[in-house]
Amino acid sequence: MRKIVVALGGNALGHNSQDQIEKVKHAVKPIVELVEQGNEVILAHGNGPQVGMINLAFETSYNVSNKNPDMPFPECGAMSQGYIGYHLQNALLTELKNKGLKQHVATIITQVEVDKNDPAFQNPTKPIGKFYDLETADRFTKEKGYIMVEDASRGYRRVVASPKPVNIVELEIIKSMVKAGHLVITVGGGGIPVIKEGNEFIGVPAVIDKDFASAKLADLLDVDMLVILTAVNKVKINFNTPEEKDLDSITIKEIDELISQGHFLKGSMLPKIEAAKMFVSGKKHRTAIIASLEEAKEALLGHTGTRITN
């Protein structure tokens, strides 16, 4: 039996609650197929569209009347973990029962510790929320302390830091549930970013990349494999050019060379590649796979996807 962390992209989950209910019914099928193969699966997921929707709802309400409560960004992340987890565990439990499998499923609202001295806090780059005019952006800066930047001449957006994960607060709970044979959904959206101050964990307005959080989870659980499911079936170099080429397998050394040559885009494939590298380089026996959701089962069998090894 292999122990696997599966990272599912937030864009596979839909942009509103009804859309998400339908999409997760399809998204969980390949994941349950991995369980059916005899693998022990821990599921992580993105939350970009979902946390943006929640944040925008509270922001819009506040703009109508400042008597309506505003919602801090860490709390928006917690809400997204809860409602995505509810849909995922509901669909997973149904599919497991349909296959005659007896696992129980639960979502853990997960805090992920970050370093308060992470350089990302000095240079926030992750845009969240909608576009605003300069007057509104200035008001948000004065009233809320937001950092607002102009984005491609389309208006002003709030930006927050994207620090690296250093620890998972609920790790021991996750370990005990995995050991008991349950299918656990955790570090949703990269986790709720918190900074440790004494015995207290304090939420901070930031976004942890879900692939880095998944890699950290996989490392701390010392699993055999990290599977990052995305929109493409293989990692490509020379993307969108006549020289485009699929990569069936790649080593850590080759990854460093390709990154230095600028083959992977910052906003899409690069964090996945870097997260895979971070996990695999931890111990010799580890493997990471980047593949499409639909072909997850085939990727584990070695028939598709890109395999990252030492």
Given for the second form:
Number of protein chains: 2
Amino acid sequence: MRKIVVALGGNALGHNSQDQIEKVKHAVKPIVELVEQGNEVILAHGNGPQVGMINLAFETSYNVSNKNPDMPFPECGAMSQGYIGYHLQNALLTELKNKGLKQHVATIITQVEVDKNDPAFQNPTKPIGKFYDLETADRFTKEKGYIMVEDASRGYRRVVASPKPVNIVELEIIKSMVKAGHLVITVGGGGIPVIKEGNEFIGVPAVIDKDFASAKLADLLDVDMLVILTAVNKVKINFNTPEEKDLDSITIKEIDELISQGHFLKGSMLPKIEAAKMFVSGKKHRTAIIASLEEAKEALLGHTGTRITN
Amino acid sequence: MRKIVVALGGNALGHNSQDQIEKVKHAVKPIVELVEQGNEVILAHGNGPQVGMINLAFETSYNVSNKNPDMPFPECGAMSQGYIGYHLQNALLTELKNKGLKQHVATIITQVEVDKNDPAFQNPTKPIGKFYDLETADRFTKEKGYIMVEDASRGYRRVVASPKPVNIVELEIIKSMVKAGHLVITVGGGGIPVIKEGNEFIGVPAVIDKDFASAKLADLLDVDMLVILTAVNKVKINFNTPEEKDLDSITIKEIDELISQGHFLKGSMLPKIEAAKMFVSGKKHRTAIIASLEEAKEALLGHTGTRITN
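Show the form predicted together with a further copy of the same chain, please, because up to now only the form predicted alone has appeared in this conversation.
Full complex below, order starting with the chain above.
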């Protein structure tokens, strides 16, 4: 039995509750096909649109009324794990039953440790929340300590850091669940970012890239394969030029060269490639696959997708 | 090793994020003392104030802007499980480490099955959300199918059903976790209420009483003891009269008589007493304890609290 960490993008999940219920029904089909193939699946997922929606609801209700409290970003992330996990586990269970498969499914609320000295905290780049005018932006900085940056013509918006994951607080829990044969949903949205202070973990406003968190999870669980599912069926070089070319396979050495040549878009394919490299470089026989959600099964059979190996 | 389900009230958890972080630090101390005593603890908790806050945030932001979607009540419950679970598991882990205990802690997003023919659905009584004028109430009924009832002089408010729990969807997951020695947080807020349709579980707007859900959990896990922690140190009869009397122990037969005499307040002590009876009556040697959070350890030693036995 091959163990695989599957990373699912937040954009496959939908922008509101009804939309998400429908989208998730489709998204779980290729994932259950991987279970059917005989893989033990550990599922990680993004939460960009969803945590944005939750953060916006609290921000809006806080701004119009003082009845509802301000909600810190790590807590919004925890809520998004519950919200997305509920729909995913529900749909996965139905699809497993439809196929006569006996796996149980669980969502684990997951904290991911980051280093408080991570240089990302000196240079926050991840925008969250709404655009505000300068006056409001200044007030937020004074009252809440938010870092607000100007975005070309649209106003001021809060930014948070995107530090690298260093550990997964609930790792032993996840290991037990995998050992018991359950399908685990974890590190939702890259995990709730926490820093360690003695015996305490303290939530920090940050966004951990879900592909990096998935690679860390895959590394710590020492699985056989990391599968990053996205909207394109293969990694491309010379993207959107006449020389555009699909890659069937790349080694981690080739990756460095391609990155330095600027083939991969920051915030899009680049973190996926870097996450794949991070996992694969850890041990000799590891493989990562970047493929489209719809063709996940075909990609694992070697018929499509891009394979990253040593 | 004695297995116990501990039910913690939502009021012990705080009304906003900062408040909750502080309150939870205190709430976990007596719970970790139970672990220290040698009990295997499975933790259930309420979510009244918290799911109310989440529901209100989405309701407010939906009403002031059409940018944010309406959020169904089961999804608000799933969010509250993530939000409360994050703080509880975080604080429990710190307190366990402070005491040199090695348990790991996990929050399981938990769906609880209810019967679509439960008579509670014919007579919804649980109020949620804000008060509205008649016109808005009528619009909600038309647009969203909400059942709105008039509350003396304060306006119209949505009500949902409070059906009985019949099964716990993630039961096998919880069993695995308990077997592995982990401290599990589950059935938060009584669980996300779902009804079964073939291979599907469908979320329904309802509130499952957290004490009933805890009793169901305790019954299905077949634990030794159900411990319901609340604000009073013992169950009282003739409450607030000159004949007020603390009960040290009661049998389930005595409970029926006391209930019929009207000693227990609906929505307060009554569901706790009924939940205790439900669990204890299932097997001969089962015990339930109703006690204050602060005196949980003393109650388990038999020095305080009210014991319910056959």
